[in-house]
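Take a look at this single chain, the form predicted alone, given in structure tokens.
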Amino acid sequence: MEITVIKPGILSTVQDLGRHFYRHQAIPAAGAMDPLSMRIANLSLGNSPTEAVIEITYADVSIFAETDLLIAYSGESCLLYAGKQALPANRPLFIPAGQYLDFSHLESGSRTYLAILGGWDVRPVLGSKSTYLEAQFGGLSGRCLKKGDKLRSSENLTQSNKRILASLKGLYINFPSWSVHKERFTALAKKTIRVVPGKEFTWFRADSLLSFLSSSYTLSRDCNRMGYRFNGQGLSRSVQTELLSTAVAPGTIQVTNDGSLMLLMADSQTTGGYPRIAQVAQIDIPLCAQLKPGDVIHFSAISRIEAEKLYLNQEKELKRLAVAINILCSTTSIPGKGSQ
């Protein structure tokens, strides 16, 4: 299966779940900013959740189907159109060759993930296909997509892949009546970000800690895959000790010298010298990934044990989803409901 990029959008890159075993060599994980949407797009096709996808930032992306395609998309920033026909998210979509597909912007989020049957076929670097833009490796030569790029799918298909393709393949656009209910895996309060107190949490004055957990913060325009800056009540320290450069990770919230908050994201550095007031619970990283400049959020403190339980429960539900889709594909045909 093959596509040609007609319009690449603001920032579209190939990503997977990242490279996680090289942080001691100062190599960030990179990977999908919203790993939940990425995994749901893959699982909808019967793919392994680790297969490479295209991460679309906002929208304004157009592709051409050089061959028949079986794709799925998930996220908050786009609605996919084939001509005037809107195509639903979170389910497999059969697209016959010769179709132009356009991703139109939605106001609800900032990133959407496009998966293809078997995953996108790019060369792994250090065990991952993720694009790391700063060092220019991974993905397509370490860069974002550009007009004229051609991408192909892997030919290493699972039995689930083959069954879904056989059930939907035809002369016209086709997709099943079922879909993945993504809301089942996300928090109801999408603007409340749960955090675990960080190593330097007690370095801040009591009134600043109260403000951190009760005030609202607005995402500034100074945000990218490396990190976000927030506008809001400045925080004051009670401990003036300078912190030696120490370990940080995606989800770490640092407090800069002027008292403002900085949230590290997928492409962040591996060490930093600002005090770490908190760590975003892993389950809420996807919520952070979908924030846009001007969005207002609140932070809510939970314990490390609670954060671990939430994460493990989500992982259990995602494994159940993969099993359910596999059973569906192995025991029944998939009725299509697409149109000519």
Contents of the next structure:
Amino acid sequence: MEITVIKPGILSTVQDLGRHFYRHQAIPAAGAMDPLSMRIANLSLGNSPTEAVIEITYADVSIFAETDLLIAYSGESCLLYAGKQALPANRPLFIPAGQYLDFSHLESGSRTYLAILGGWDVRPVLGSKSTYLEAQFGGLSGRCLKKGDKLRSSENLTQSNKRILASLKGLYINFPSWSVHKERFTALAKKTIRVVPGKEFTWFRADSLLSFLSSSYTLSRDCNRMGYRFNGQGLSRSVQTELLSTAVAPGTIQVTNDGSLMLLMADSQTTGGYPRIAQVAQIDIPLCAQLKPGDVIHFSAISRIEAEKLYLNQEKELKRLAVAINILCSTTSIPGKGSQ
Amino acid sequence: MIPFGTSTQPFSSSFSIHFLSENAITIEFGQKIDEATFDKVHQFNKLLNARPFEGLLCTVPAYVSLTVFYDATIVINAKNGLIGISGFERVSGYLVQLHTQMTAIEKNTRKTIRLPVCYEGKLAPDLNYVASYHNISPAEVIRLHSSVPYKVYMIGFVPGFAYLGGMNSLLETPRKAVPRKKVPAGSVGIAGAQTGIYPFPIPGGWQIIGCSPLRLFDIERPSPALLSAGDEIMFEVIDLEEFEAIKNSNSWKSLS
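So that was the form predicted alone. Now I'd like the form predicted together with the partner chain, please.
Next comes the full complex, this chain leading.
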């Protein structure tokens, strides 16, 4: 399967779940900012959750189907159209060759993932297909998609891949009646970010900690795949010790010397020297990935035990979802609900 | 005061364990930069990598700490040697147990890596500034910079960038007031009390006193970063001719 990029959008990159074995060489994990949407797009096709997808920032992306396609998309920033027909998210979509597809803007979030049957076929670098823009490697030669790029899917298909394809393939756009209920995996309060107190939590004055956990913070324009800066109540320290640089991770909230919050995201540096007030609970990273400048959030504290429990539960549910989709696909026919 | 009572578990005077994320734990061996702490970090790092637990992804040494990244979904189901109800408990338990075996290990015998550096002409745009700042000759700057061993404390900032410790305090020089838009790969610089080498071309404000022809970071290598935390290095003075020869052949005695 192959597409041509007609409109690349402002920042579209190939991403998988990231590079996890080279952090000691200061190589960031990179990978999908919203790993939940990314995995749901993959699982909807019977792909392994780790297959490479295209991460679209906001919208305004158009592609052309050079061949028949089986794709799925998931995210909060766009709706997919074939001409005037809106196509549903979170389920496999059969698109016949020669079709133009447009991702048009939705207000709710900032990132959307486009998965293809078998995954996008780019050369893995250090065990991952993720694009790392700063050092220009991974994905499509370490850069974002541009007009005229051709991307192909891998031809290694799983049994589920083949069954889903067989059930939907035809002359017209087609998709099944089921979809993944993504809401099941996300918190209801999308603007409350759960955090675990960080190692330097107690370096801050009590009134600053109170502000951190009770007042609102607004995402500034200074936000990208490396990190986010927030506007809001400034925080001051009671311990002035200079922190010796140490490892940080996506989700780490540092407080810079002017007292403002900096949340590290997928492409962040691997080490940092600012005090870490908190760590965003892993399961709320997708909520952070979908924030837009101007969005107002609150932080609420949970224990590391609770954060880990929530994380492991979600991982279990995602595994169950993969199994359920496989079972669904192994039943002889999936009723199509096409649009002839 | 430890809020929520669970993020920090000190269990030995020389060693404390901290939550970083659901998939990472930091072990802290001390509070300040010194040789003893450096040795502890790297001995433990070596031991852990020689005896990894199921689910270990990667370890990141820093000045006084070692951070252990793992896959909690593997750790929580691992059968061998990991005990506890949470991933944090299982991994920290393993690390504590492993730490008891650390005394048995002989002291790290580090080999010194010799890094060729050319301190001449266009490769050393700030050499004269650094010399005049300290009121010494450029030759003296080169001598002071290339006559002592340096320790690689940490790889951070950008892929393959080594934070070096051990520079002669006579060479401490403030950063440039206006950073350069692009510093060439291999450039050796001074910023305050630190010295380091730019692994690839990036903007930077360090005072550049030389350049190494070696590729400090090469994504095509199985291990892209030339240096690792825990290494000890010495700069070896080379001339322009040698610089070109090493750069073109990309070979150097210390790499074989």
